[in-house]
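Given next, in structure tokens, is a single chain: the form predicted alone.
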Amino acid sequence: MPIGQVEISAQFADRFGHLPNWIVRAPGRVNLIGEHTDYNDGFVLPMAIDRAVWIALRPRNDRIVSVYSIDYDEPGEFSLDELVTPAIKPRPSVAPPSATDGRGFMSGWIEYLKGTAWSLQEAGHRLTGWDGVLAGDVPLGAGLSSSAALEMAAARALAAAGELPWKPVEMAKLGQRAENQWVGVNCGIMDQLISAAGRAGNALLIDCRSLQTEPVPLPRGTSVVVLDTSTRRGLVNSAYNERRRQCEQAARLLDVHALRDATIERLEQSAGKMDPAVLRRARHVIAENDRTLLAADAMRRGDAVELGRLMHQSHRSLRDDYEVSSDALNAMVECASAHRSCFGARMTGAGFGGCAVALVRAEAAEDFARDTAAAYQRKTGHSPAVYVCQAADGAELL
């Protein structure tokens, strides 16, 4: 169902009989440019998105946190009396759907709150309990970063009902511990940030170093449109697990702290003592992290073909080098690019299925969306489902 401040709040009011206290929303969002960047201290170029997760609430005179899903059509409840530290090793991913319970959240939604609060807690914040109806609209399993908007909404809630004020990049790093250390997920800080701290109309330069960040103004009279293969990824644990080991023998061959410290030029004086593929690799995230830099200053500039032409390179490389795009996703991105109103299309998130983005001219972005979709479909028999997306503000409390 179609969600926003109105349905939430009257699912509120339909299951306890008055108004919330409070309403929040944090996004998803989907990476314009600067893929597998952010474990090499690189740059990231990600967009909240105008689909959230959305929690209302009421305060509790207790220390009982108790949610009903509506997507789940499910209750959960906890004690922040009872958050003990878990005892897991974090699984290798880049995002959550990799390994799920076959309906988007690792370990069930309500882990994603638990982890949350016991991040805050940790952190040394006070907390109450409350009440609340948590729905979204963020498709699950897509690279969308369902989970990080539902930490970030858990977050915005539990700031809410404990009086805590909000600062986007310290929940950020808070919802991303809950994520690695409860839920056990080995994700960097994009997600979580991107859905804290996104600005509407623009998407976020990040420094995965610095954790710096620039709105990044989406050129005039262009829309994103995210494009998803509805394929889903397979072995990406092994394969991400190779990849960043093959980044790290990179970077200790060239003598860099991490590649987000080494020029093309570094590398092909080093390239006769690199195996080829962590070559390719290397050569991927340094260019990766020069095209993402460049895409923003094309974004500055207002330029939509340079920043096209740069999702292009991106997405060669990314298949090509890094080698993490997956049959679905290059046809998508060729129906996609084949489309007279596109600027540039390539993958997006972890790969190996999961969806593509493309910059379209705004006025065409509905018969961009309509025509690549049926191409898709008639090129590879798969269904799409095609987002035209608004940039968003990241998590607010309304």
Contents of the next structure:
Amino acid sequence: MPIGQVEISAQFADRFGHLPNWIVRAPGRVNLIGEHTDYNDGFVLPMAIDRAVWIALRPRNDRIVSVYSIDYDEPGEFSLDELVTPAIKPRPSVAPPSATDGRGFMSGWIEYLKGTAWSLQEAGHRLTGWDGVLAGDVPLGAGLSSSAALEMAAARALAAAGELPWKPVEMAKLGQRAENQWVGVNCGIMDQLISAAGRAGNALLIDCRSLQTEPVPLPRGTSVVVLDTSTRRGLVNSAYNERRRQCEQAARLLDVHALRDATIERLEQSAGKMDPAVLRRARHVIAENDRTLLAADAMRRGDAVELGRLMHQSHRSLRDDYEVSSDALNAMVECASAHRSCFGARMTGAGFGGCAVALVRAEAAEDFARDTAAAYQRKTGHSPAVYVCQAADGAELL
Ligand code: GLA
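Alt. form predicted together with alpha-D-galactopyranose, vs. the form predicted alone above:
Let us now look at the entire complex, which starts with that chain.
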């Protein structure tokens, strides 16, 4: 259940004996199209969703950050003076976002707060301690960026307490740095940037090279539905890093700075000297970049049919060329696509498990959600979780 402002304030008051000064909120996201393109300097088209991480906080007079997590029923505390720069190598002691502690909770939540504080301080920001209460309703390990939401909520809280201006792009980059160097996950910029800069009612076309963003409205009369397969797979990190390496290898062979700069024609000319798997990875990224720009055009025209067609193509490319889908994701996309109200569906996020996303007729969204969940359950035996989503604003102070 999403926690309300009143409830999180009450929990803060119970714990600390007075009301919080602020409540901050940072959303999770679903990516409509543009998958595995962000770390190739390419284009992505995510939207922030109405599921978020919330922090109620009040500044302290010292350098201690003391937070109680409602979801874990666990306190955490650190001093801003004790955040030591981690060794270059990712720290294996910190659990990746998909790790769970057996109750389905992500372990190591305090590390995301520490990492974000470390990253802000490394960038020269002067921070102040605070007391906080934390809660969230972004499903963990589902590919909806619960960790980026936590980092951006932490950044928004640290900025509020330290009286720093909120600059979404800078904060997203610092959140990404925390994830890369403190948490040890080598992600791109998409998740932090959409959580920091999302716009209600819109997806955001992000150029991951210039970091320019453009809000693009959802076609009139459509809804976005998130379809959680309820499957999670380990080893996502190693597979993700392997894909990144293959993309870098392809860019070197094509003699371009990043795959963003390559074309399908150039790839075809060089196909003979490439390892077949590297060739398939590059083909996905180059075509996905084109699809993402076409999808943004279709959205500007309000063309839901074309957007849906591009989403289908994206799924096939992720399944066959990038090889990051799974049986459960494929089954979910098939069930969704078979529904008469569906314009298009695809896996979303890093892949291997987690969620698919569908674009559907708004007036039939609830029917679609119910029928697709039932069809998926019959087909796979897994119990899915399905949400009709609203496109939300990025991180904010309430
Ligand atoms: C994860 C990463 C993102 C992006 C996607 C795949 O969500 O955090 O940076 O690479 O996978 O598109």
